[in-house]
Amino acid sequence: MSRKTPSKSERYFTTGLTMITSRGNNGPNVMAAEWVMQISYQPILIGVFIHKGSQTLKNVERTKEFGINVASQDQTTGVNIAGGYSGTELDKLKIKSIFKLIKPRKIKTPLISGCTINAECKLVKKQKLGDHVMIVGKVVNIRHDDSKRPLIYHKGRYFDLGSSIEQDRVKVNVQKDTMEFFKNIASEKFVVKCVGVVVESKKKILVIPRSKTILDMIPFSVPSPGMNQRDHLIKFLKQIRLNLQVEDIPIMKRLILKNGKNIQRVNFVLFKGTIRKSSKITKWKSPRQDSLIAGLI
């Protein structure tokens, strides 16, 4: 079985490494696949794209299930013979010092130990695309290693995971009151998604109180999962009875409020608006008195 050599430009991409346990009429055997990934939650599928002819889609294609473990970044060696020699050449479990096997619990090929993610899979779709297989299997038993750190492939080369990388979020310290009404909102999700409208003048920023609190906000709500944002805050400000012109062109701000020990991540959909005609709700503020509104300019 031959196998073109991946060109420049293929091995930028960067993946983590999976070994996938199979068996077959001589016994268990592995394989390192780079192209592994989760594709459904509810049922949790994972879908694999294995090079046609291999002895591990033989394996499966007969026993209806594979195992799937996720490569730590201390089986370097480990992958390296799973993806250097196929299941016809070697008994590559039987490997002395490389490979401890675990005994699964719903199908009945073996695992492979010191992995940060072990899945037992059925196989409930195969389907050729291309010069590679995918096969997709249900999850039927998973276990993780909060101990182990995931093995990452880059341009023919072994990486560790790193430190990781914060997001460029403005952070913005509020009062104990502007937190609370945000935690609310939140209902405990990780990020409150609000839309907005900006209107400016003389320096100073339109605001409307909102009920049941002491903060004065720019126009904003909170749109369902799904909604267009701009639409929505059309009519929410037709709601509220208030007349502006709103552009097109949004603006992302994304936030981090932060109130002692408490925070909030925001995110805010921002349209710059005018108002069209006089209204009954027109109370002004400056940036200066208040952060979170500095924050949003």
Ligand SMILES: Cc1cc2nc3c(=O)[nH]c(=O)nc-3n(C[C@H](O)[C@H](O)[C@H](O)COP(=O)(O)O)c2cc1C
Given for the second form:
Amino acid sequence: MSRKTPSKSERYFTTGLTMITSRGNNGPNVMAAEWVMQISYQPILIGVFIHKGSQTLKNVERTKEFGINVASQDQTTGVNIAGGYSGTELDKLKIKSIFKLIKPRKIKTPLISGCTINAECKLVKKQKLGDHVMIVGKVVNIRHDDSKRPLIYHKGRYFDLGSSIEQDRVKVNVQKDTMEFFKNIASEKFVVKCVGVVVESKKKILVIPRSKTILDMIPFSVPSPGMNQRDHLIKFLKQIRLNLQVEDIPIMKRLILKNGKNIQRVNFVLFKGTIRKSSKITKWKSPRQDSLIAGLI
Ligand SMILES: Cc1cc2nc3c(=O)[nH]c(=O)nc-3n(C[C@H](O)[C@H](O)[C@H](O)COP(=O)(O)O)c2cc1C
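Given the form predicted on its own above, produce the structure of the same protein in the form predicted in complex with this ligand.
First the chain shown before, then all remaining chains and molecules of the complex.
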């Protein structure tokens, strides 16, 4: 089956590329596939969307297993061959200069060497969706190669990954104790999510002490996952007896805290607050005195 030429908009999706290995009556086969993604952690499930005319689909229907080989930047020729010819036209894996096979551990279908990820999958679901068929594989063995970089596919062309960008994060140099405080809250998490309130008056910010030894901070707290941020904040303010009126428009502040080589990402959701008459106010501070507070307003 020849694939319809994609419309312009379809070509604007950006994907990685994989080579799907399978086993037919006449031996192993490989096809290129961009429509592949992990869809569950526990167990690891990967969905692949395959057109009905492919040899690969017939093979997978027969053996109920397949290999997912995530292509690296060195493998554009392999992907072109795997995607340009059907197994019915060419014994693609016989081209030894392009495809080097690796023995699988838990399935019988071979894998391809030089990829960023090799996953051995057992078929757990098959469903026709539009003009493609979704096959879902449960990963029974998986390995990755850190030294390889993934191949990116966009507008029908191959790209490399490029460098990581964190443009929307403000970098703030903080004192060692502030860093330790947030590292502690993070307990190994990549990002700490906090919700806080900013109360400004006469160019000063309302602050509260965060511990006996360190830091005045704007009032903030860490909600448990899934908890509504504003509801949590209001509860927290009540607990610390700050009687504030909290607005309902969130302001997002995404920071990278830095102290020497140490960094910690912190995402703040901030709400503006105003003091109600009966409030017991602890302290006001000029934002310029504190790099973290200055980064937050
Ligand atoms: C870059 C690229 C990405 C592709 N992605 C898919 C895909 O996600 N799903 C699909 O069904 N076919 C995809 N194809 C087409 C198949 O790889 C192609 O039809 C192949 O010849 C099928 O091989 P087989 O008949 O040996 O299984 C892609 C082709 C290329 C070049």
